[in-house]
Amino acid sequence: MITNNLESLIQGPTAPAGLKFHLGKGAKRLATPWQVAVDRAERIQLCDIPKGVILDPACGSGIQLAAYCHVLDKAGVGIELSNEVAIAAAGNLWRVGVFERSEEADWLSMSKIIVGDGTDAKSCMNLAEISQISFLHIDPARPANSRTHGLNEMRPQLPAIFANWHTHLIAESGSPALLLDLSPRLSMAQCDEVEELVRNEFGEIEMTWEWTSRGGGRVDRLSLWAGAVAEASVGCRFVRISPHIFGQSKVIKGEMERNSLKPLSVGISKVRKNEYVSIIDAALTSSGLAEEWLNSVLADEDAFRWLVCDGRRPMIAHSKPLQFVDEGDSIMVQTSGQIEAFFSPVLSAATVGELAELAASLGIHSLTLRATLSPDIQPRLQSTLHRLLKHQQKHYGGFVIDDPTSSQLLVCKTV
């Protein structure tokens, strides 16, 4: 029974219509979006994991566990310290198991949510009436409202989980299957610590680091896929979740190990008229795999250089348009355009009319301000531009952006 301490059923914003979840007070912010959970489960489905039960020893609201059970058609066991949260997880597992079905999914009757300590393997195995685990998913709790934290602040702690569950993990191919869902704010040194913990317990097993983004230029999740779920010869991977609920994610892969990723460097040459500039997804650049992707969407002979390689608007200059293969490529870019003119005056209420005249002379009927402006003035200038250009014959859209190589603004036609 779902208690009154839980929020009422909430429609998952990225779930199919009608699939609703029980969430404890304050859990909505922490719950894994259904689209992300399913996307991850579908990639686990491509891995060679043994038959058996999925274990999540810190399952929270159980949405990720439910997605694994649903996609892999495997029974799952979740462990949660909080009785209230465990009740929500059990309810969510049930709701997924009966969603759009005339009868319960086979895995549902064999799945369990246990209230207890996720490091107490012996007691939990007895309660769940299982003997071996085919796949271990770990998403330890982190300190609330903290931008940084140490590995020893995770609950349950990774060494305790590894030590207590290691002997129960099936390793048919020589390595167990485990996925560590970690904070995207971990430093490179902390990632090194995580790798060392894994190797100390499981030996020299294969590992793949994965950065996941839902857009907005931010990395939403950082995870380590190890053993049977690591992708052979892929040390790093970036996953951009589609903006459409049923859309296909875009995956960028790199053969290099995480600690061999090279920092980006900014070029010193000035931009030129008729060159192209593109603002790249900031999450992609922070993953270290931006150049892997750029090499796939630029012609072989088209060299590019970084104008800005950090912050919210990483930008490159290149001589030819980006060549997108699919929709996934297009969402890797915030905007892309060809430089048509330079604007020297400081942009203000007194000079915005000059900018509008310049745009009109270039056949640009709509101009988006992407330059660095005070939040107090930017909306007013954008509104003025819209008013001054709205009667222009429609030819091209455009944008204005800072020129990182000078004090001017770049006026670009969108491509």
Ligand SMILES: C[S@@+](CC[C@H](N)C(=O)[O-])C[C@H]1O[C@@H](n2cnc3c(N)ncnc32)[C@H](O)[C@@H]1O
Second form
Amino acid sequence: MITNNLESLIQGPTAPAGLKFHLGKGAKRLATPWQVAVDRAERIQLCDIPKGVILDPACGSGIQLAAYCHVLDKAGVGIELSNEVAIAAAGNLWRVGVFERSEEADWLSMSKIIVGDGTDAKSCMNLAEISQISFLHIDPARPANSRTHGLNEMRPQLPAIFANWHTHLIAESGSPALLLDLSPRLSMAQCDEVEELVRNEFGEIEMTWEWTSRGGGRVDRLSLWAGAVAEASVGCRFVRISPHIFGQSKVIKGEMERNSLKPLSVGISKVRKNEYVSIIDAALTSSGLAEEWLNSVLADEDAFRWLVCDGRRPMIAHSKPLQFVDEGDSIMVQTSGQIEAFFSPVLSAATVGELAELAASLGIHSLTLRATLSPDIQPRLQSTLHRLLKHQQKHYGGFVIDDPTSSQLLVCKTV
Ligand SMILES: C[S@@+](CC[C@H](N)C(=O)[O-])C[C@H]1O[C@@H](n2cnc3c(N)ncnc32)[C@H](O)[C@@H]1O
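Return the structure block for the form predicted in complex with this ligand; the form predicted on its own was the one displayed.
Next comes the full complex, this chain leading.
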């Protein structure tokens, strides 16, 4: 059934060894990473979704659909405009079934991929011979070179999907189950537009916005979970996918609505010796939920203030060490340390020895340069520091970073 004009099988970079996927031409860029797909499916499993099949009316190479079907043990229907990509999707459902030793499972024998227009609900219902949809997942295609990420650029268009599938989605409870997988670059105004489209079609239903990050300080996905898959009283959440394929993701929840997230502001007071500074995951900060998380890892009554609240290295100052509850907490911080000294000379080949002497006097045997330096000199200065400090007896690690409240550098012991 799989034709040889498909690109060859590709090991999913975030899939267990041996789980390989077919990706139709151009579908690689759009495919959901397997680990993200499974993580979502496991969280949908905790929701009370209606009976029926899972529908993905723009299924691409079917990776997300296959994860849902396998984890929820439910049949799925995927619809895809491109013939070649649809064939890849059918192959991927099968490959997941085989990999998970589910060749005999009902979900696999009853799942279908249709080549066609995902907005044509009537024909698809007839072709797939289904009567009710349990849950609708939609990850519309977006132009690769889009500047605006406008809703009208999405294919298929959300209003047509909602209007044409609405009657097949309504559950006994009256609340549909919808997951809209959108661009992380949507503006606040575009998110408002999406919410309005959902309300216009389905009325006042519960909604949870989710920012998903696979690390590197990037938000990879922004999704809206609505109706039966929304989390009661959670308006927003941030999900950091584990760096380990089988690891637990870390979820940070916020009660507030997305549009009540307040912008962060930078404090004006200078940092002091013995204070702590921490660089927080940039994706968490841009989701607006960093303060929710900080309140869970800072000691009681320890206040913090933002020194930098945007960009790739958001930074806070605080007076006690962060208290991590689990591994998921530690990956929310790029680095954390206690200020031991200030270094005022401009860092260069001529002054790096002075910095090494200061570090040695503090018992620091390894000092990482995190200050803003030209890439021409950074590696050279780093290796000089390494050479000058390597015979130190003491065992503290440390880092040097720009002080956002002055023109000096902060010399910190890592905690
Ligand atoms: C972002 S991809 C989906 C990726 C998928 N979620 C995965 O995990 O692999 C969107 C897909 O929608 C398809 N598409 C666009 N318009 C469509 C339409 N009207 N009906 C069905 N599929 C459509 C595109 O060809 C593309 O493959």
